[in-house]
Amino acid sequence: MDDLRKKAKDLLESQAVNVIIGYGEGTSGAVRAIFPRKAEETDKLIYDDRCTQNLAVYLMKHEIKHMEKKGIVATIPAMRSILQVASEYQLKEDELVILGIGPDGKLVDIPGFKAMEDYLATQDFGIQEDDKAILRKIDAMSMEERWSFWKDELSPCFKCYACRAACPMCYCTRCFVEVNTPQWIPISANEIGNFEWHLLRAMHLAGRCINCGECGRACPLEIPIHLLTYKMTEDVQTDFGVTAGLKADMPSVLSTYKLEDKETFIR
């Protein structure tokens, strides 16, 4: 943690960055994002096992995005998110300084996107075993059983859109759910409307989701909506051999056609 604070302090003192996006103490033992803009404020930076939020989401926020130079405390999910949004022309390499954090919680030297790509190539991106078990259980279900499973899971959803707000890939300035001419998604919570919102969001993230799980953690009702995007990630990997967030110049899966693409996804 001392190394992290020292590097962040040096970056602000030298004016190499205008802000550091990092973790700090919140209330009741929780951790929150903090944004030191002065060198003395870096003493508030922390990093421990509680720091799970994907801070890359703040790079897409208007207040941060238009700052000239940003530093960010980047865990592996955040690094992957950065490369993914860079591949979508939303970030430029010279706008960022990466304060990389490895799985052991120690500072990692990441001088640029190429170094980040090389580092990520050595890491394991496996999802948690309990999530794997649920996905395998869903895979074994019949179509009717899957419909019943997701109907029950999604029924409490009242469309607070916390999942969208927590996702680094949901960076549109105006989401289609906010369009009312025409009305794409019913405002009120109902079975079909809930399905439409979550399935359309999952499709929007196909080939883009980096499995950080922020959407599921952000849900105030603890709906396991991250499993939908996890499943899409598996299918994209199986059908197209693509893993999101590993290259800063990766073409979009859903807007790129290759003659050798499999057609097994058409069911």
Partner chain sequence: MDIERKLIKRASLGKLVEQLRAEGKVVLAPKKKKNVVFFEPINTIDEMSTDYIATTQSPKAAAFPKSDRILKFENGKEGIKFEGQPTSVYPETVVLGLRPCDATGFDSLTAIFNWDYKDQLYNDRLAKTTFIGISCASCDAYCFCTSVKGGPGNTHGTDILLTAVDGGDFLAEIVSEKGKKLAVSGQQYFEADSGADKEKFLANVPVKFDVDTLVPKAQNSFESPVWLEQSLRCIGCGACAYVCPTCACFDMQDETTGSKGQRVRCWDSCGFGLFTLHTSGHNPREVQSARWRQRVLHKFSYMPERLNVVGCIGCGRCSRACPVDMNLSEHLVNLAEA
The other form holds:
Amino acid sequence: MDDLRKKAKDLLESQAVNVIIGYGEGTSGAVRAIFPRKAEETDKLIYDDRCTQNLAVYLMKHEIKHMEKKGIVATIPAMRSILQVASEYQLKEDELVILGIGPDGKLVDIPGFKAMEDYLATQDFGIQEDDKAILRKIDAMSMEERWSFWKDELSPCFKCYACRAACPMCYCTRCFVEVNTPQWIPISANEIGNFEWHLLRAMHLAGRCINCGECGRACPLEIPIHLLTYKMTEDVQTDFGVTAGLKADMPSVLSTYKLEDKETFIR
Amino acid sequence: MYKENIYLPYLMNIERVTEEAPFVKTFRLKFANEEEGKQFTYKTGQFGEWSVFGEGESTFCIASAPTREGYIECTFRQAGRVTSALASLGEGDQIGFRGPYGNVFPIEEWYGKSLLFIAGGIALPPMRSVIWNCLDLRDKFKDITILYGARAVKDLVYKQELEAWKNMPDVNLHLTVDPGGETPEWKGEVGFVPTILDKVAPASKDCIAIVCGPPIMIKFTFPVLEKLGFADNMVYTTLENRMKCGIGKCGRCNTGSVYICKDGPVFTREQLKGIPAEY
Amino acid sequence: MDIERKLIKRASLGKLVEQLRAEGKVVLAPKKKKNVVFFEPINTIDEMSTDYIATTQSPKAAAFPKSDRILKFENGKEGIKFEGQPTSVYPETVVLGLRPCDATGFDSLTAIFNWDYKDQLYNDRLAKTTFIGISCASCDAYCFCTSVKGGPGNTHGTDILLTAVDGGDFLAEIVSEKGKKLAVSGQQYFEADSGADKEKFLANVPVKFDVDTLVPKAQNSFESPVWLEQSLRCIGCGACAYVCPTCACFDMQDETTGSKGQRVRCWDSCGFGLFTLHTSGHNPREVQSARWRQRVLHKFSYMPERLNVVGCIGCGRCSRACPVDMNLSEHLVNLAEA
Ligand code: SF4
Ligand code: SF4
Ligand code: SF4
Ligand code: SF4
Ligand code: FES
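For comparison with the form predicted alone, provide the form predicted in complex with its partner chain.
Full complex below, order starting with the chain above.
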């Protein structure tokens, strides 16, 4: 933690960055994102097991984007998000300083996107075991069982879009749910509309979701919405051999055309 | 006394469609239910929620003058889901209308004074209502000056009425288009509204200025008016925020504690200075 | 009306629920799914959860559902036919287990929905709803009802307020005419008051700020730097507004299948980036700090000014639901001290 604070302090003092996006103490034992912009505020930075929010989401936020050069405390999911959005031309490498955090909670030196790619190549990550177990359970269900599983899970959804807001890859200023010429999905939170919203979002994240689980964690109604995009991750991995968020210049899976694609409709 | 569904529209028959400019149309509307039409009253400055069943509602002002009875009119630009649907309708089709909502231009308070109307682009509709209203009461006012500008000649709306106003001996009409927007036949001014205002320089003594237009035009027009000596309480404008309900409930239109749907849309410049600029 | 004190045994409360159901009333009570507590219809008291401080979802949906029909229409050959939603079909409803703060929350909704124009959809639902509240025996760090003039045993807004007293029975305070009607129709379940000291069974909710000092401060804080400072981590979702018992913002939408359809109103939030977006592309609240300011000032400045009611009951739901730990009471203390 001292390493982290020192590095952050140096960065602000030397004006290498204007802000550090990091974790600090919140209320009632919670942690929260904090944004030190002065060297003395870096004392407030912390890192421990409670720090699970994927901070990369803030890189896409209007106010923070406009702070130009920024440092970010980046765990592995955050690093993957950074590479993913960079590959979608949403980030400038030279406006970003990474304060990498390894699985052991220690600071790692990540001097740029290339270094990040190399670092991630040495890391082991995948879908957490408990989520995997549910995915296998869903795989084993009949169509009807799946439908009723999701109907049950999705019916309370009130479309607060916390899942979307928490996701670093959901950065569109006008999400498809807000497009109304034509209207893609109903705005109100009704049964079918909820299905449409979540299935379409999952499609938009196919090949882009990096399994941070932030959407599910953000949901105030504890809807395990991350399972949908996780499933897409698995499918994209099996069908196209692609894992999101490993390279800063990776073409998007779903908009790439290859002659050897196994689906015939595309040829 | 809440036995009425306040979101129920009146059903309106489209009597006449006028193409005003590219993507801009005017509908003349009559109440499908004559009884409702007879009881309906409104004042200039007020707005409504206009709807296409199946597409939703859209907010804009009533563009006709209350002095013209038997119908109401609206002018809209085709831009979103509802206005596109409206634009696809024609004579004989039906739409929904809720209103009238909002406050009004205090025309009675202006009796005995001169009037200066300044409008830009598609913002002429709220102005058209008040202009006709005042022209229909012509002897109550001194000089009437209208300055209207659009980006290009083709974007000027209400071409017939502009012609009519031009031919009225007791109306000073100045038309202008932005530089580059003129055609070879164009006989009006060329220049932005604030520039032309500065050039025309109407006298501010005993004169009320009514300004409607895009925020940027208003922003540059106010200082010119100030220079010409118009006091803040002699300058009126209308604000447009996103609206849904039109009646102070949906929470969408407020700027600070002021609800544009209820407290507006008509404000004096003096009032605007007292409220946060969330519009 | 003077408050009448009675006693109702736990078992009798169960019987009362059965009677209400038998009378055809909908009974909404807290139900737990994972760690989330919703108000949902119950048939027997066993379905009701008692393990909650404040429910995750507020009870506002009883009078202001997340999606509610305004009218139905049909585009036919002979023109358009439409018909307003008949409110006579709204069911008689009893909300059981809401907290004293929740009951107060309807003051805000009522003020908004009756500001000049009276909202029939809301009023008719509310008129058909009876509130049986349960006082709070415990609270958590997010609760601040006592800072906004509420309290864990306040009767205001409930029709009957139950307080669990010795031995698990409830002191039943009959607060309103509606409550009286219900108590009369189920009189066999209400017994004579045992004289329990209610205060002894209530949570101790610390006062965090003085609302009478806060409101004037809020009214002069539009340009304050606190909004940006507080809201940098806010991600602009609708969670706070959707769980909030007093948030009333809505959108109106048409939904069609074939030639038929309905116009509905559904919840919306001032926290969303596109909430105030003009068709021209101009957005008066371009940044999240402006939207966060709207959230706080609407409740603590604009509503007190225009509607004479503070738009927050201190239930803490927004702060519990927020995915990024935006803690309202902390921010209010912050503002009060700024
Ligand atoms: S966060 Fe939860 S309730 Fe909100 S839109 Fe997503 S799934 Fe629905
Ligand atoms: S603002 Fe928060 S604390 Fe206040 S009433 Fe709403 S949810 Fe409860
Ligand atoms: S806080 Fe925001 S969402 Fe809630 S009622 Fe006020 S304006 Fe609407
Ligand atoms: S305060 Fe929290 S719950 Fe509310 S909009 Fe911001 S992030 Fe969402
Ligand atoms: S338009 Fe709904 S509150 Fe003003």
